[in-house]
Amino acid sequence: MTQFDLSIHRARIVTEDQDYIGDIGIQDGKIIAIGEQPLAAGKKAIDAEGYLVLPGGIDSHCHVEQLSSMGVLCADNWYSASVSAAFGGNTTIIPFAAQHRGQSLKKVAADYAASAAKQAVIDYSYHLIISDATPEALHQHLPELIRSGITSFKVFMTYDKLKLNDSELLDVFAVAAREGALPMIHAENNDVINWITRHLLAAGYTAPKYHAVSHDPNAEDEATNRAIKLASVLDVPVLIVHVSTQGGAQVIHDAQVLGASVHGETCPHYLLLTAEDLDLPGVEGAKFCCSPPPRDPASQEALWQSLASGSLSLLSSDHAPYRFDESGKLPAGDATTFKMVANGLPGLEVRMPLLFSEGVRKGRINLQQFVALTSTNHARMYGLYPQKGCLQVGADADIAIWDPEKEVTIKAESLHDAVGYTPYEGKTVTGWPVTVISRGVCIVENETLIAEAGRGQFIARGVPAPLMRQRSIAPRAAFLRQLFSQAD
């Protein structure tokens, strides 16, 4: 009889659709036995009685070792980010290889992959960011990268140095339709934001709190609707990332009701923070500046309801780690205006504990929904399932063992990223991962990392689930897709 490398016993095993007491047997990095019947002890055996055993988290939207369009480098490299992710119960991350204007998309991807291979302690893939939709990028490099397993990319409708116009968006959507990739969209109306910003600055309103004013909710709602309509021209499935408004969530829901293949993601800061958090003395409010910004209690409630109903199917951190100094969020020190602030909040390590504490323990979502929102839906959305995101025979043994009663007061000094602050400083959460297993190896145990840089593996991704589930293409969209291919 096979002796397991690792066995887990008397666990409360929770997946997206199951919740039962059982054992798990692991061999060569894979789950080879699982069920309610007791299993023989492995070479290493874990008694998980009283704990939750869940699929390892997948954070599919985080920024790691990335240069912003403003020229600011993230505080976290692949090592510090992957370590922080692991301590938060994650076993896979998918950040971004960001192309800036004038850069070769292929070279950007190759350089990013090389850096990840040397540093990551957990498994990873990455998305592309496309800001320069040149013929070479669209017709050579992007198809090659998609076929190599990078089956998703992000495009922006805002930020002057990143945004694509509507025609360029249609071009990249057409490539996605032909090659089988999922576009991710940062949906905000750039002209609205710039118009408000210009008038705020002219009137002397420069404090961080005016960042939230400049990113008016209507800018997000309009762009969300426009992005969905543009994708519908070609019947292309799309994902709207970091949804923050009640209106944006409603636009996505309404499109889904009408049959559009549109999907939505939100983040902990939109569930737990509001625009009021930016209203602090001096430049302290810059710690809470991100795009889109936190909104209001009505939007928070709408987002919680959307997560519970499934119209928003992903909870990601959008970890954007900039230090609170002149190398990061405050390029002009105390004279930094809201327009200068590096946008983004850290949150990679606390994503899952925050959702568990505020969602599961407060009855807003159940445990199965927690698993789906933090792991399984990500694996399906981005072509990782069933290798990742599940507990079943044949899957990678990526597992997080949770103590549902463990209380932790979040402090920057206790986290493992390189940022130096957290917007959740002093917040107490209940429920925290205590053991994290990556491909059958305990990499976090007894609050200690047991993993070396470079042990993480790149995961080439398959066809994203939204493309696999897509209904038949409307004749008009099929004709337009053909026109694009002929022009190519």
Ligand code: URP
Given for the second form:
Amino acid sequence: MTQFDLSIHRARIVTEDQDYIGDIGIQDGKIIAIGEQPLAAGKKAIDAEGYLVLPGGIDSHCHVEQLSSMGVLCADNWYSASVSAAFGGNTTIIPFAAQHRGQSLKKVAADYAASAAKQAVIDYSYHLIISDATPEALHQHLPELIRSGITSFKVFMTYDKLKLNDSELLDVFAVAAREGALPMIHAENNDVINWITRHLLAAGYTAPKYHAVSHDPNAEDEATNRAIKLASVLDVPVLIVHVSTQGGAQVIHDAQVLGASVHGETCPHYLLLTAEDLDLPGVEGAKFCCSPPPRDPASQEALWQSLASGSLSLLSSDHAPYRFDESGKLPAGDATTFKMVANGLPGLEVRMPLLFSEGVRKGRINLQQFVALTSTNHARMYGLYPQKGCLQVGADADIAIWDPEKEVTIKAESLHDAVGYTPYEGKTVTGWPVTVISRGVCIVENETLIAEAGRGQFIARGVPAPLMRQRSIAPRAAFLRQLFSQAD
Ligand code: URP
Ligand code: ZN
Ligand code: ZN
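Having seen the form predicted alone, the form predicted in complex with the ligand:
Below is the whole assembly, all chains and molecules, this chain first.
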């Protein structure tokens, strides 16, 4: 009988649909035995009595080593981001290879892949960002990249230098449907935001809190509805990312009830922060400026309910790390207006602890839902399942061992990213990952990292689950898809 490389004993094993006390045996990076039967000790054995053993987290929306459309580079590279992710219980991250206008999509992806391969300490894939929907990008590079396992891409309806118009959105949706990729949509109405911004600035309202005013909830609700309607023209599955409003969540739910393959993601900051957090002296509120912005208690409540009901199926960090200085958030120092602030909040390391503490411990979601929202649903949504996102024989041994009672007061100085601040400074959470196992190797143990840069592997992804649906395409949409392909 082969001895396991690693064994875990007397653990409370929790998956998206199971919760039992059992043992896990690991060999060559894979789970080869799991169940209620006690197993023989491996070369290394962990007694996990009193702990939760969960699939390692998958953070499918984070920004790493990415240039913003304003030309600001993220504070985190692949090394610091993947280390921070690992300390937060994650074993896979999926950030973005971002094409800016005029750039070759293929070259952007190749450069990003090379950088990741040298630095990542956990497994990874990446999505594309398409901001220049040229024939070359859509009909040559994108199909090639999808075939190589990059089966999702993000498109923007706002940001002057990133946004696609409705016609371009239809183009990319048609390619996604034909080639087998999932579009992820940043849904905010650009004209509404620009119109409000212009009037705010003209009236001298420049403080960070006006960022939230400029990104009116109606701009998100309208764009979410439009995105879903555009996707319906071609009957294409889509994912609306970082849903922040009650209205946006409602639009998604209503489309789902009508049978559309529309999926939604939200982030901890929309559950835990509000627009009032931006209302601080000077430019301090810039620490809370992200797009869309944090909203209000009614939106928070609606988002919690949408997570609990499954209408929103992903909880991602949208980690967008900009330092609180002139290299990042504040390009003009104290004179930075809300329009100039680099958008985004850090949150890779605290995503899972925040959801555990505020969601599971406060009874808003159960443990199975926690696993689904932080890991399994991401694996399915992005074509990683069942290699990732589950605890079963044959899966990668990507595991987070949690102490459900551990109290941690979040402090920027204790986190492992390169951002230097956290929007959750001083907040105490209960529940934290104590051991993180990536492909059978304990990479975080005793609050120490035991992992070399570059040990993380690129995972070529399969078909996203929303594209594997059984039902047939609406005939009018099938006709339009065919027309598009003929013209191509
Ligand atoms: O404010 C945010 N979320 N910045 C990151 C980019 C994006 O839109 O996700
Ligand atoms: Zn976005
Ligand atoms: Zn983002």
